[in-house]
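First comes one chain, alone, set out as structure tokens in the form predicted alone.
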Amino acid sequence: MDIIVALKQVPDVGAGIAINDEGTDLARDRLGFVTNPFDEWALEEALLLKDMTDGWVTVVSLDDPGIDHALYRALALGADHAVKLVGTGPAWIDSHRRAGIMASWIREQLYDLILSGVQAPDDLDGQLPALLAAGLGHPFASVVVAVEVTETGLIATQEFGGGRVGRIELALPAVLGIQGSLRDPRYVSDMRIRLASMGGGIEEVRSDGETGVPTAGSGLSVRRVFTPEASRRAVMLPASPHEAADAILGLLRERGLIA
């Protein structure tokens, strides 16, 4: 089975965030970047499928900040080929345009399955895998947590809200939005990543940024971005359970929530 995994770099919110001077977006030139955690799950699922089917895994990304390290890491983990689409324009591109650019490259490749993280922390719209499927004309499933290969295609296990689980059968080629995997993403040492980088294993493919499919973008306009505003509304409760209960009842009565 030939599998393509779409990777994306996202701001490292754990290291803190900064907002641009206009207050309309993150100050991406002042942030660190990491691989989208959901894409790491997608890569793990691809590597599991590779082991089960004697397959081939290709990872692909746009020229995101720090993407070289992510691609070398994927190679060190067991991916067979890494592709970086360069010349695509601004460092940050919305899901619609990103999907269109990737689809233009993917449709020229040989593949059976395309995997992507179900969403990314910097957009949370969960649209990339769905847009890839629409642009390429393939069946699609999202919130996937396990994949089983069958003689006629695959069965994807999906995890929905409230703990509900569903199974859906799809013909190949198909696109899946991966939410989790049967196994946690595997670890790879810095030494193996450095060895992968010494091999020069990233193929750079120049793109003019054209999507190859009609797209009007997300249709969203961000008017303001801001950090949570501080307040002084926190109330410290007494340590004694009885005193704490009395204090909570007093607060509820004060706000008119109980008589």
Contents of the next structure:
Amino acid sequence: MDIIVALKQVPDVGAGIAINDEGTDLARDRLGFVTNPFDEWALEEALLLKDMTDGWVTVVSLDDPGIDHALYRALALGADHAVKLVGTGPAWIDSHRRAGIMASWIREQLYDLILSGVQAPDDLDGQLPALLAAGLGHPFASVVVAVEVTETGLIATQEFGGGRVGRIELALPAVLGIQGSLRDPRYVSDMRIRLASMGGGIEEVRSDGETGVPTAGSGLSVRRVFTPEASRRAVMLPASPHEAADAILGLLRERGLIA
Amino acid sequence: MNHDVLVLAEAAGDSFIDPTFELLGRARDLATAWGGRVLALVLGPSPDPSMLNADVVLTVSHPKLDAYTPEAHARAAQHVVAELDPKLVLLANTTEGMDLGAALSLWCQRPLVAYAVDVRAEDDAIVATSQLFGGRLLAEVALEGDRGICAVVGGSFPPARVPTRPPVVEVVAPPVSLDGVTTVPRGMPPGEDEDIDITKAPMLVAIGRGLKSQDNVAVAQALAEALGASLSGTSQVCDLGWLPRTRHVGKSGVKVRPRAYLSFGISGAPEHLEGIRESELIIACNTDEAAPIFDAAQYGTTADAIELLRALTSRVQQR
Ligand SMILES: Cc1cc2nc3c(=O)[nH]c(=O)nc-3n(C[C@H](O)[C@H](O)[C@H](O)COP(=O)(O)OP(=O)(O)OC[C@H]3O[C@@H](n4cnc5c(N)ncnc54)[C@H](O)[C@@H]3O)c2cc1C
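Output the form predicted in complex with the partner chain next; the form predicted alone has already been displayed.
What follows is the entire complex, opening with the chain shown before.
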């Protein structure tokens, strides 16, 4: 099975949020970037399917900050080919434009399946997988937590609210938004990533910025971004496990939850 | 020009999901402001439509809509939206909402806002506030043009009142495009046997990926047993097979309201918090003091989850 995995870098707000002077976006130049965590699950699912089907995995991305490391990492983990679409301009590319640019490249490839993370922390104008599918005209599913290969296609397990899950069989090529996988995203050492980067291996493809699907952009204008008013913070108990355990038992006892 | 607000109703069993009623409530405010009608769209078999506080309930029936598939439901939704051209389409930011919102946006050429927690009318304009970065940032956005789609996070609006008179039900003929749908529903995953119902448990011990490995689930199970509590967890823990899916709490799992929710190694993603907000008491353990779970919990500790689980278990057992 030939699989394309769409990867994206997102601002790392772990150490705190920084907002630009206009108040309309994160201060992206002041933040580090990490790979969208859900894309790592998508890559893991692709690598599992590769092993199962003797397949081929291509990772593709735009020229996001820190993407080279992410692509080399994917190669070190077992992806067969990495493609970077360059020339599309910097800054915050919305999901609609991202999907359009990717679709115009994907359209020229041979593939059975496209995987990407179900969502990203900053996809204000909707999630990439369904936008890609709608643009390319493929069957699709979001919030996929398991994939089985069948003779004619594959069966995806989709999660809904209230504990409902459903399995659907999709004809290929199809697009899946991956929410989780049967295995934790695998680990690879920095040494292996460095080795992968020494082999070169990222194919740069100049994109003319043309979107292969009929969408110029999201049609949204951001007026302002802001942090929500400080929500109630927990009262912190001691960090020592024994003292914390005593405090927690006290709380449960007060409420009559234990004798 | 048409000023209607269309709500995509999502059926679940013999009713609709909570967000459907919440969207209908806000749709009424918006339709009143714009001078349009509230339309509810039900794709496939419909629970009793008289529950829906709308002016018109539109139903579409077709064998391909009997069970949910993104492909068939997206095509049917596109057909209705293109035909009726409502000013605004509201859907829940659920799995279905993610599937259909994007397809409608591209195929009907309308702007789409995801993760909305507020949608309002400013004269003729549609303005939304959305959650980004798991709720750590809010964005106020205006939709360009006079047509739009908003996917709204559950719990953002109070539910609509129960309708005093039943809505008009209109049957919409299914589009021919449904005949070309290739996706086939294959039912529920095998092997999900009857399990305990965690929504009924008075106390829950809940675990996340911070437990690090499946072997540690037994450590949490020991505490649950000592307390007479049930074990539950995040979706990722269930995806990894550490717990059966029936134990999965949150937006795509179940909503719980225990008297106490003890959480270990859970980050507190908004999708998880949606399922625990109504708990009477939340106590959270996470080594990262900035973890969002501490915004939902009344009490917290940065102790190591395994050490704390062991310390608690031995104390409870020694009582
Ligand atoms: C459409 C959709 C629906 C979803 N529905 C749900 C849902 O219903 N329910 C749900 O739970 N999720 C849901 N999710 C997933 C959700 O976004 C998160 O990915 C998930 O909740 C994270 O699970 P976690 O907290 O176990 O893991 P992580 O986010 O990886 O968190 C692990 C935490 O453990 C902490 N930790 C690490 N080591 C230790 C230690 N030694 N002791 C204590 N703490 C430690 C870390 O600091 C971290 O905060 C959904 C996602 C999508 C896209």
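Residue numbers count along the first chain shown, from 1. Here the rigid core means the biggest group of C-alpha atoms that line up within 1.5 Å when the two forms are laid on top of each other. Owing to the predicted nature of the structure, the values given are computational and were not obtained by experimental measurement.
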query: Rigid core superposed: Asn20 CA moves 2 Å or more between the two forms; finding: no
query: Inter-form CA displacement between the two forms at Glu254 - rigid core frame, Å; finding: 21.4
